[in-house]
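Here we start with a single chain on its own, the form predicted alone, put down as structure tokens.
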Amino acid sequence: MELSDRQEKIIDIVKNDGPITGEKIAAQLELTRATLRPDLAILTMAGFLDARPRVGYFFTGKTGTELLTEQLQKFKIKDYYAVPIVMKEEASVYDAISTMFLEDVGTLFVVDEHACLTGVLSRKDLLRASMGNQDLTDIPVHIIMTRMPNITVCKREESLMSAAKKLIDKQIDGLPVVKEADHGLEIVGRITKTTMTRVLVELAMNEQV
């Protein structure tokens, strides 16, 4: 978050003299309390300052990076995951390639008859399978997919930061969002690198408002 010159001065005053009332901050800046009210509200909501009734404002001691990290930690997967693109285990590699192209995704999730996750298909998996003289309509996806339990998953209550770390650590494009079911892990959504980019853009746009 980019602060104005006046907001930077307010933070300096609170650092040096806090806790301090809004009236005293206004007096040091030779401004009215009403003029400062929006700046104080922004700094408080952003987490740079905190306020206590009959005490005044004080500096939280947190940097912009720390505040951004705290804000990102509050974002939950359940609020951002998209509809998963799934294939049945008996579907052919040809069908998987067609689906990936038509849906414009980088990852497909393979499910059994109970809609439970059994595998993942990446672009690399499909590319490897298509290299050669085999008839892709005769190869079922369960032959080439990455199988459980070698699949990294996430759950709806996890933070987006946790999902982002998994994407980076595993060097993958997408994660299945799952929930516990009677027959295994039922897939309910997907989180991708595109999701993370969208959240960062939304956060930046909101901070500019």
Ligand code: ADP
Second form
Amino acid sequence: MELSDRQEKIIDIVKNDGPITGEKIAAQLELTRATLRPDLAILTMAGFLDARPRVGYFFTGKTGTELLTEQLQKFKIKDYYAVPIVMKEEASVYDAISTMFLEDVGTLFVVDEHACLTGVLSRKDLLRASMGNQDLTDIPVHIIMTRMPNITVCKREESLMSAAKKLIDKQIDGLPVVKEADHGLEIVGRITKTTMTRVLVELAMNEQV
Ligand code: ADP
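Instead of the form predicted alone shown above, give the structure for the form predicted together with the named molecule, please.
Up next: the whole complex, starting with the chain shown before.
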């Protein structure tokens, strides 16, 4: 976050003289306590300062990067995942390509009769299958998909950072968000590189972070 000149001054005062009360900070800046209240609230919420009753404000010693990392760890998959687009195993490669265009997604998930995850289809999987001379309506997706147990998944409670790391480590574009079910893993959502880009933009736009 971008700090105002006054907020920078407050941090300097607290660094030098903390723990220090709000009244004393206000006196040094020749301002009223009321004028200072929003700045102190912002600095405390953002983690630069900490406040103890009857003691006053003190400097936490955390740098902007440390605070940003702390903030990022709080972002959970459950707050950001998108609707998953799924296909049945018997659906044809032709249907999968049509679905990708219609739904405007780059990764499709394949499910069995219990609606549990069995495979993943990426753009390149479908391109590869389209390169021969076969009739694409005759090839079921289960023949060409990446299948369980080789699928990297994530869970609702995990942090977004952990999902981002999986995308990078495995060099893939998307992850199914799953939950344990009687017959396997049920798909409840998807996390993609687009999710990560959206979060980055939100973070940059949100001055309170
Ligand atoms: P593209 O193939 O369009 O570049 P990806 O990089 O996502 O898209 O996919 C690369 C390969 O990894 C594909 O064969 C795909 O089936 C597979 N894949 C995609 N997502 C996953 C996943 N979550 N777990 C395991 N394999 C995946």
